[in-house]
Every structure is written in structure tokens, then in C-alpha cells.
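We begin with a single chain expressed as C-alpha cells, specifically the form predicted on its own.
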Amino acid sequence: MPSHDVMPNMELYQPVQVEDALAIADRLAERAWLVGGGQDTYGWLKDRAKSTDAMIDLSGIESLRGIRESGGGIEIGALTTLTEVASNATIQQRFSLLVDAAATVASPQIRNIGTLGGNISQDVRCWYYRRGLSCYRAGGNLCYADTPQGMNRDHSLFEASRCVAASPSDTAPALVALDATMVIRNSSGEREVSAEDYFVGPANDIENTTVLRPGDILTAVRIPATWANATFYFEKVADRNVWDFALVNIAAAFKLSGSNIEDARIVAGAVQATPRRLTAVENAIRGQAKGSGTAESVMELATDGARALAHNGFKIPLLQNLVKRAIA
């Protein structure tokens, strides 16, 4: 049996220019695995749950790091670490929702290495999928989690099509709430995709969680000024305060006129394979006073259409109460 204490053999490429990385990614296509901080990648490869012929290490490309003013908003390089995001004065002042989200990821050690691009693009968490079992997402014909005996406490409430694994990212809901845009480059050029459209559910693509395809590189995240200095709320509920994934998280942005809500974006994480925009709640609270009365009246809208699995029914009242707290 192969040892799981060492990395498998593969080709390693370490470009220092984006153009070189794009050329290599285009040439290798599906043979290559892109890696930034590597916090998700190395676990997959070391455990042999996934394999690759070649790895393109992007960590030496300095142009993919840093936080810059851009069109009234900000642009964050995809390789910017979560610690840098959480400690940046401009983001703290204008987009503190993202600061709060980034500061809850894993542990300080992981945030020092893990990147924003990696956190939003990581694969779903599921015990069966990550053990290398042949589930639907891995090309098989069964979902091991969606059974009465399945270990599905952490899994989805919504939009489960064959796969019930949930999105693990803490920063993704915040970026959707902030109406961010993902900047993607390949050998053909550059395109922008809204954060809401960047993530892909299993009904549309059972194998991928984002719109990235072979040859694509996520180079930056752009946050417009639209929601700068709004009233923000972020909360993550997990079994442990550090080094753990969310059971449910909530990211909310409010534009207020006095005490009334003029506009809002409320996004939940860890309840489906993609960040879930709670548009029914948003529509119900526009023009209403921000407070406990409004919160009580709309909190149940957050879980319309939810389907509890055998062991994750607690997520329904949990999501309702996080929405209540955000609005109240």
C-alpha cells in the first residue's frame, strides 16, 4: 500500500508571473492542480482522496497579492492571506463584514497561510467524499450522506441534487453580501463574474463548486463602493471557536434611513453547496424598522423550502435565529 505520510509524485511548476502561470495552466489543462496557500489542496493529495499529474504553485506570483483602491471600491489579490484581509485598515473601515468573516476562519496559523481565493474556492466538506468514496460528486451513483444512517449533521438544507454537502467558506457569504466580483483570467483574456454567480450548485455541476475550469485562474476579488460603510452583521456558529467549520453562518449588510431599512443583502453559509442569498427576507424587510419586531416577523422566511436530513434538523431554527439576530 502507498504511504500516506508523503506527497505522491507529480510535476511541480512555480511561476512568478501570471502570464507564465496562464500558459502552463492552458497547456496542462485538466492534468494540473492550481494551489495558493495549499490548506485544502495538500490534505486531498496527502490522503490520496484525489490525485494530479502536475501542480502549479501560484504562491510566488507577487502581483496576485495585496489590497488596492479600485474604482471607488477595493481590489484584493486572490493570494492575499486571510490575516492580511482581516488586519487591513481600509477593509476594517469600509467593509468590516469581510474582516469579521475572515477573522473566524480556522485558526491564526491557517489564516497566516490561507488565501482569500483559496477560502472561497475550496471544495465542499463531506466525510464520505473526502475519504475518497465513490459518491455522486466523485463520479459514483450514490450519496452516502443522504441516508437515514448517514453522517449528515453538517450537510445541506437546500438545493440538494444528488449531493447534500455544504459550502465550508466563511468569507464567501460576506463577499456575496457585499456584491463582490471575481476576476478570472485564462489564455483568452479576463472576465468578471459576480460573487453570486461564481459558486455552482450540484444541480448544475456535480463535480465543481465554482465556475473555474481548466486553464482559469482566479486573480482578484473586487468589492464595489455600493455597500461601503453600511451597517454589517456577521456571525458564525460552530462546534468550536477555532479550527472548525461553520454549522451555519450569516452575513448581512443594511442601508438604513434613520431606523428604517432601505436595502439589505442577507446571505447564509453552510446550508447548501453555495452561499444562500435570503431574498425573501430581504424583500420583506425593505421599508421596515430594523429591530426585534421586524426580525420576529420574517425569521421563518429564511427557511422556506428547507429539507432537513436525518441529523441536521437543528440547522432550521439555528438559521432562523441568526437571521433574527442580524436584523434585530
Ligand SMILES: Cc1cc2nc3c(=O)[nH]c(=O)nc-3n(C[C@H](O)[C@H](O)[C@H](O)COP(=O)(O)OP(=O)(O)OC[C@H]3O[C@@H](n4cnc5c(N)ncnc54)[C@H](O)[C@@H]3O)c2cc1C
The other form holds:
Amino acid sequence: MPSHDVMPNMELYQPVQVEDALAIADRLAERAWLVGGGQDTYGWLKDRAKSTDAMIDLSGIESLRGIRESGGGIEIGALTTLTEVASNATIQQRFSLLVDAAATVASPQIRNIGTLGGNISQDVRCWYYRRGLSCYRAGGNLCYADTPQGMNRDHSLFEASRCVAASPSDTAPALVALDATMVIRNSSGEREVSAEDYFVGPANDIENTTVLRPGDILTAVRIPATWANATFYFEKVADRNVWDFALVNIAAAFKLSGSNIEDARIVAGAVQATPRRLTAVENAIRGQAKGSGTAESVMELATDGARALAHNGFKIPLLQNLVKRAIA
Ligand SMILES: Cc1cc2nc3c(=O)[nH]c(=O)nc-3n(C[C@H](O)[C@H](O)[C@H](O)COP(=O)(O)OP(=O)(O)OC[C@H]3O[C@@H](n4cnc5c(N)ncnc54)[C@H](O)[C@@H]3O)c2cc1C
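Taking the form predicted on its own as the starting point, write out the structure of the form predicted together with this ligand.
Up next: the whole complex, starting with the chain shown before.
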């Protein structure tokens, strides 16, 4: 048995300039594994479930850290820790949805080290896959979770395609609700991708959770002013309050005129491989009063098209009730 306490041997690159990191990432391409805080990465490597022979540690690049005002909104460096995100005064004041989401991730220790970029780029948590089994996502031809004996209470309700793993990130639904964009650089330049397009499901790409490709570095997350100071709701339901992933989480932003909902973005996590925007619910509540009457009349729309697995049927009423609470 390999030791779980010792990292395997690999080349280690520790650039301090983003240009150097981009050049190394470009040169190493598929050989490289980028690391921010390592809270997803080190588990893979120590368990020997995945390996790399070259790691690019981004944590020494100061320009990728910090929170700045930008174009009326804010820009958060990808290497900013979740603790820094949750304790930043501007984010607390204008985009408290993201504070509430970041503050529920894992534990204080993990939030002190884990980065926002890593949190939204992390791999799925299906235990079969993380054990190193040769499932579809790992290049094999079986989904161990979607079998009659499969343990799948944490898995997807929607848009499964061979793989049924669910998105584990708490900040991802909040960033989709805030209409954020992800800034990605590689050796040929910079591109900006909307949060909704950043995450990819298994029907499009079964081996990756994001649009990032070898050579790409996520440098920042931009949140526009559009939803600043909206009325927000975030709730995460997990088996434990700390050190645990969401069974379902919900992030919602409402623009109100009096008590009427002018506009809303409602996004659920842990119900499919990407954050799920609940557009049927959003459309149904526009122009309606924000309150329990509206909430009860639309909550079932949240789960139209859901396909429960053997052990995750409880997520259907859970998601409906989180939507109800968000609107009520
Ligand atoms: C016990 C435990 C409990 C957890 N509970 C939760 C939870 O409740 N909620 C939750 O959301 N998460 C949870 N996590 C996951 C963990 O908190 C997040 O994955 C963490 O935020 C990852 O950030 P990181 O910087 O440490 O990631 P890393 O491991 O450094 O990176 C994660 C992935 O993102 C890629 N990456 C990182 N930075 C960049 C970049 N700038 N550009 C391109 N690619 C990049 C890496 O290559 C890697 O594939 C938990 C983890 C553990 C170990």
C-alpha cells in the first residue's frame, strides 16, 4: 500500500510572476498540475488516485491575490483565500451572497488555505472516482455510483451523462447568481468567460469540470455591479455544519420593487455536475410578491426534469424547500 502521508516525487515549479507561470504552463502543457491552496490537489496525490510529474505552485504570485474595485464591480484574484473573500468589507457590503457561500466551505483551516480559484475549479467528490476506480470520468466504461448497489446519495438529480457526480463547490452557485465572469490567461492572451459557461457537465466533457485547458491559468473572478446590494439568500444543507460538502445548496439574488420581484437569479449546487440555474422558477416569480404564497406556488418547478438515483431522492423535496425558503 502506498503511504497516504507522503507526497510522491515530482518536479516543483514555484513562479512568483504570472508571466513565468504562463510560460511554464505552456511548456509543460498536459504534464503540469496547477496548485493554489492544494486542498483538492493534495488529496488526489497523497491517495495516489491521480498523479503528475510536474506541479506549478501558484501560491507565490502576489498579483493573483487580493480584492480590487473594478468598473463599478470588483475583481478578486484567483489566489485569494476563501477566508479573505469572506472577511472583505466591500464584498460583505455589496455582494454578501458570496461571503455567505465562502464562509460555509469546509472548515476555518481549509478556508485559510483554499483559494477562490481552486474552489471553483475543484474536481468532483464522487468516492468511486476519488478512490482511483476506472469509471467513465477516469477514462473507463462504467459509473460505479449509478448501479443498483451504488452509493449515490450525494450525486446528481439532473443532466447526468454516464457520470452522475455532482458539483461540490459552495462558491460556484453564488458566482453564477452574481453573474460573475472568470478571467483566464494563457500564453496567447486573456479571455473572459461567464460563470455559467465556465463549468462544464459530462455530456460536453466527462473528464473536466471547467473550460480550463492545459496552459490556461485562471487569474481572477470579476463580479459586475449589476447585482450589487440586491436581496440575497444563501443556504447550504449538509450532514454536518463543518468539514462537509453540500447535499444541496442554494444561492439567490433578487431585485425588488417594494415587495415585488423585478428580477431574480436562483442557482442550486450539488444537484448536477455544474451549478444549476433555476430559470423556470426565475421566470415564474418575476412580477410576483416576494413571500411564502409565491414561494409555495413555484417551488415544484425547481425539480422539473429531475431523475433521482437509488439513494438521492431526498434531494427533490430538499431542493424544492430551499427554493421556497429563498423566495419566502
Ligand atoms: C475535508 C474537506 C472538506 C471540504 N469541504 C468543502 C465544502 O464544504 N465546500 C466546498 O466548496 N469545498 C470543500 N472542499 C474543497 C476545498 O475546500 C476546495 O476545493 C478548496 O477551496 C480548493 O481550493 P485550493 O486552492 O486549495 O485548490 P487546489 O487543490 O489548489 O486546486 C483545485 C483545482 O483547481 C485548479 N486550480 C487551482 N487554482 C487554479 C488557477 N488559478 N488556475 C487554474 N486552475 C487552478 C487545480 O489545478 C486543481 O485542479 C473540501 C475539501 C476538503 C479536503
